[in-house]
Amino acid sequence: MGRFADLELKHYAEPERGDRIDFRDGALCVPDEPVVPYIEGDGVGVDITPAMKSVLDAAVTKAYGGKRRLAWWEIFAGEKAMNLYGTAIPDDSFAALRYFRLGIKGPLTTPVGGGFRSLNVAFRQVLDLYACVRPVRWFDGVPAPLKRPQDVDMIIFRENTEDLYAGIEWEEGTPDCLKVIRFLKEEMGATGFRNDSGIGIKPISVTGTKRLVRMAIRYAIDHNLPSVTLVHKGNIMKFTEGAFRKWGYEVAAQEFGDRCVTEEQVEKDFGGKVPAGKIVVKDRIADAMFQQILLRPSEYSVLAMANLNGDYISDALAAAVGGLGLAPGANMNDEIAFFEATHGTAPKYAGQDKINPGSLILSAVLMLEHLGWQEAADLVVTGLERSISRGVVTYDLARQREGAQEVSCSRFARSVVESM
């Protein structure tokens, strides 16, 4: 018997050193040596997700002095996994994310002709990974679209296993639609869409908004952060995009009411001055956000939002700053908190030693700050700073910026560490 007894594996053999993240009292108890699932990825996983592992066990050793480390242990899902296993994500790979209560992933691919629909929606929806947390800043030195990219400096909670991701939907004239249709239209007494239409449903409760909401406003609270945006289209979908505006306002005024203020509270009580200590709760039109975040994204920085909206906005937000090549992003619930990169396979660049390996990396700092290590995190993004402030930069940087030194995906992983 293994060390992690009650650990079931069908097919997996164990980690070979390393320890579990445990929680005492709510909160999380992480050893010197935890153990770190990750899944390579498919495409340009195979030279990311090297890249990132060796940036990081760099960063824990120099912040450390060796008495801190991570313990790798593959896992699978995608190509890899259908290769060794013949499915797309073993039983296995849930069972070691709940055990460990911690991954990270290279990019996947879904395969095509049956199956889960999407590799990463189905880590989200079986192990209930209800946010998707997306930081979004800029680095100096990276061209970006923007005339200030610096004032962009924003997290993005989005809700990730209902809306339109929860994958309702019946196809233009097949028999489940014209029923559905017939539903809608004999017992409801719905209109305004015609019988040749897909139907799609889209549900928003209030338990999955007030858990996302609710993180969105302690990390708030925990890092001194002075807003939290609720962003919806409720003056249009009033049952459910409404309704998130107003089930998130309820878990700001019954939940942290000590510590959450308004907008209109801030005008009509403090005379247009945020008291000290106090957190703004506001909320914005989905439209109108897609604007603020281009003029105005100084005055935001905790943004919550439905699945759809935040899948656009942080592609937008990232755009915004150069791009998701160094656009990090992480899944989570209240135990398992799972890291990825959120830009695609690349397979035409797979195995060239080419892509970017930016967006897994700072995907990775966000996993040494979740295990608390914040002077490792801190040692990645100098060194990630520096490298590219210096121009060292990989192509799709080193193409829009005259005079840089265009390296490799290894080397650029070379030039953080040296940077650090």
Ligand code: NAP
Given for the second form:
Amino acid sequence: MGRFADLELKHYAEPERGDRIDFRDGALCVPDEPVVPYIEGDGVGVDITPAMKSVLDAAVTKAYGGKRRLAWWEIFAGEKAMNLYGTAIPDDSFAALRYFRLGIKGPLTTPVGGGFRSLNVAFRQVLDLYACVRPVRWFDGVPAPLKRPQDVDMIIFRENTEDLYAGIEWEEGTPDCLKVIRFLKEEMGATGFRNDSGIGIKPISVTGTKRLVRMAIRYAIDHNLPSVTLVHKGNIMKFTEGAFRKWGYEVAAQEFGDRCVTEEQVEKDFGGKVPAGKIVVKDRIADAMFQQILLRPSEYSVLAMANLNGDYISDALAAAVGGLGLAPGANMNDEIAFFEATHGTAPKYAGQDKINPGSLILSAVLMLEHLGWQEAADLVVTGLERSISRGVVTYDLARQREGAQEVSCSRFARSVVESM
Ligand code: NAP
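Starting from the form predicted alone above, please write out the structure of the form predicted in complex with this ligand.
Up next: the whole complex, starting with the chain shown before.
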């Protein structure tokens, strides 16, 4: 029996160093040497994961001397797992993430043919990681289509488990599809359905919405952020998107009434001035939100939205500040936080020490913040900012910028460390 008595592993050896993070009275308790399960990732995972680890180790050492360190522990998914264990995600990987409540991963190839439909989706579903968290900000020196990209500093909370992604669809012409159409017409009085339609159904629930909005508001409170915006298409889809808006406001009023005010209250009760210490909860229709991203980004901070809107807005916002190469992300629930590079495996660059490790490094910054290790997180961000603004960058940024010094993936990581 090892140190972690109730961690039941079938194949993996227990981590040799480190301790488990814990919760006490709802608060995260972080040991000085937390076990960090990590998945290297397919394709360029071999390049970006070591780069990310080296940057984090340097930042933690610089911030805390020897007092704190990360106990990296490799777990497996994707091609490496297939080769070693004959399955794309061994049960041990799920067990490890559940037990240590933390993890970080490189990109994974979506398997073609049988097995999991998508490994990323499998992690979200099996572990019920109900929120996809995507901060978006601009780094000085990154070419961006927006006039004032420095005004973008937002964090998106995207619901991860329902909406159209629940996958309830029927193909046009199939007996099941015709049966659904018949039911809708004959029993539910629906009109406007053609018999040659395909059908999709989206569920949006009280539970799914409230837990997501709750997490977004808590984040705003914990990080002293000014507002939470509920993004929806409730003008058209009243009982799904409109309900998302309604339930979101309910959470704000019922659970955070002492900290939150609505835009309406600010106007009516406080003469248009937000009272000190309050977070403004507001809502925007999704299409208007796309305009706001471009026209008035400085007015938005935390955004909460259902799955499909979140999919569109995350990528649009990342593009507005110069692309996905530097976009970090995490999938979370109330217990587990699983951080990831948001880009894919970029197979043509695999093993070439060429690709930009920025997305995974910034995801690791989120992980440090989650652990409460803000000093180390700040060091990494400073290192990245300085390296990029000095023009010491990987090929993707170098090709967009005259006079930049193109460096390899590992050299960029060293430059980040040297710039801390
Ligand atoms: P991709 O791997 O993201 O690569 C597409 C292109 O984006 C690359 O060729 C490269 O552009 C650029 N790029 C991606 N990451 C970059 C980085 N770190 N630095 C600089 N440039 C970067 O997308 P894909 O080719 O569509 O997908 C490949 C595989 O990844 C698929 O199996 C897909 O399913 C999987 N995937 C996994 C995840 C995940 O694990 N989270 C996410 C998306 C896709 P240039 O060629 O212009 O240099």
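Residue numbers count along the first chain shown, from 1. In this text, rigid core is short for the largest set of C-alphas that superpose within 1.5 Å between two forms. On a predicted model such as this, the values are computed, not experimentally measured, just so you know.
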Rigid core superposed: residue 285 CA moves 2 Å or more between these two forms | no
Can we say the CA of residue 74 moves by at least 2 Å between these two forms when the core is superposed?
-> no
2 Å or more on the CA of residue 255 between these two forms, with the rigid core superposed, yes or no?
-> no
